[in-house]
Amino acid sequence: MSALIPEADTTVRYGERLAGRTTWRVGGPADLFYVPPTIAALAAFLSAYRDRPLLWLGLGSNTLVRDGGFRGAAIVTAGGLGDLTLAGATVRAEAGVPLAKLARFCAQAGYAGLEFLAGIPGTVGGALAMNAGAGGHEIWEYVAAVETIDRHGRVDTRTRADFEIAYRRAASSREEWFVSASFVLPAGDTEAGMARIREHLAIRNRTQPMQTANAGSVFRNPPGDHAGRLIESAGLKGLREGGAVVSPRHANFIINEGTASAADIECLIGRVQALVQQRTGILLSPEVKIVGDAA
């Protein structure tokens, strides 16, 4: 079932399951489901549905949607907000641009710095919100400016100074969401940049369960340590709950073997958290966002 928003020139769907929009391949239906084709269309949507709770998804990594679904509007930027342009030395990417695409675009254009994004399974919007990082680098190191949108559809241009940037966090005093970012990057060699991208991807493929249904790292690294090391030291690789299992390859990943429910995954997250605390004295903090209602 769908309805047309004239200003947006696209459809809003009702009751669409979110399992197909998350990398864990689980999740119940959202009351409303919307893929904005442009920032202007998104502004029109927010103006029309300003009283609804919002769930923002890119590629659906780093998010666990419970089996009962989400009682509000799911806004999916992947497949929608996808403009990616180069003007002088500034690269502008909208929120739905996949990070791998952004990394390749910059390297092929002769700019360096963002190669580390190639193996992160997300989009620009989520990477900004989480200050995504790998290999000792974080995305906000290279951000010159961002565009944000609020509940009323108002778009504003902001700088790094407007946010509290920290490990896996970019906090604002406003209720707003990222719709684009502009990056100013140092000049680089295209061949060398593409080689670094291949190297990052090779490391990920060698050390992480890339060909499985997972949501990336489940827990944040505690100060001075790594969540994966702590989980492995607690003997939890292979720990199972229904169709969900702690990856034998990388302990900070939980895999859906094909039959897991969101409840299985959430239960396994809790079990890992409790057992690591019991055996190491450290309470791990989830990096994944858990949203929605239980079945």
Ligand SMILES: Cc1cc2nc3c(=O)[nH]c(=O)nc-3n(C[C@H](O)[C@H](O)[C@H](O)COP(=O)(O)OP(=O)(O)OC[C@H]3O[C@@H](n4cnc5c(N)ncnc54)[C@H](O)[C@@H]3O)c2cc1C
Second form
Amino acid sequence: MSALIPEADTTVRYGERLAGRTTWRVGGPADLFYVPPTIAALAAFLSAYRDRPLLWLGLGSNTLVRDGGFRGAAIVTAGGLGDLTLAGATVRAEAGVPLAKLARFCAQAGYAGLEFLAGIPGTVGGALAMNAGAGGHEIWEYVAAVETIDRHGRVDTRTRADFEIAYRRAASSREEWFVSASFVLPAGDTEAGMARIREHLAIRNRTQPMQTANAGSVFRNPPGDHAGRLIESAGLKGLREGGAVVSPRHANFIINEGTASAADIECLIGRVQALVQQRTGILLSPEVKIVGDAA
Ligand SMILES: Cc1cc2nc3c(=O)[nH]c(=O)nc-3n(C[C@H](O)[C@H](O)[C@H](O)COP(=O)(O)OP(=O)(O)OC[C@H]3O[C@@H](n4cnc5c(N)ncnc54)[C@H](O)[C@@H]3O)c2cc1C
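Follow the form predicted on its own with the form predicted together with the named molecule, if you could.
And the full complex, kicking off with our chain again.
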């Protein structure tokens, strides 16, 4: 591998703490940390790295990395894979493009539909994996095709029909990860699109604890109900574990007040789950992905 990834390549680092790469600001070191500058470089990295464990991250806004970190390679697309282009009526975004940038780009190019992504603090790759959504829309509604890569570095073009798409889920029968997506969008008015983006952001400012370290909604909404409503009705707003606390503003958010460890957050997730089940009979399942080793 060293022939393909020289030590001097600043896109590869060893023992980098992942706390700086997640919005919860927690997470131990990855053995190897790679920000792929291009899809071709990523393909070369994967074919050299072979069968060792991989952790894919965008902006880490839906991921809890445990305090012991990750034994393998963390592939972080945010800050790499950032191409964003318009060809004809197709917008192509690489996996590391921030959703807010994609939303503004489309509105400014005169296309409608993706404004709802503006307030979701993730990347295109993370949003495809999670089928991110807000305000009644989900990202896969607008996807014409995606490019994926497998662990040998082979790139393929796939369509929506190749995935099982559901609420906060996009499953494939293969082991593959997203490197880009192409969107075909209805024509729209730029001013109206930018106004919708401002409106989405204003709603979030009113309803979510915006200036805090969190990972958005911790639990999936159970059928016909809202996790936040159940947590609030169980009286759990303000429940605390070390430096982690259930947001007094939005009960489905857990905030790192600054000193929380990943273990604090994971413990609080377990306590909320148990108490909600005890008081309402409903078992909430986490939306956030919990990865890595305990300290
Ligand atoms: C304040 C706040 C508000 C939020 N609001 C919303 C909301 O309204 N709606 C919503 O749906 N989500 C919301 N989220 C959650 C989160 O932003 C989304 O799930 C987002 O799409 C995750 O993107 P990411 O790049 O940060 O993913 P990450 O957290 O980095 O990764 C999430 C998952 O995707 C996988 N993944 C990452 N990149 C790739 C790739 N290239 N290929 C394959 N798998 C990959 C990871 O392994 C992980 O399993 C919110 C989060 C925060 C902090």
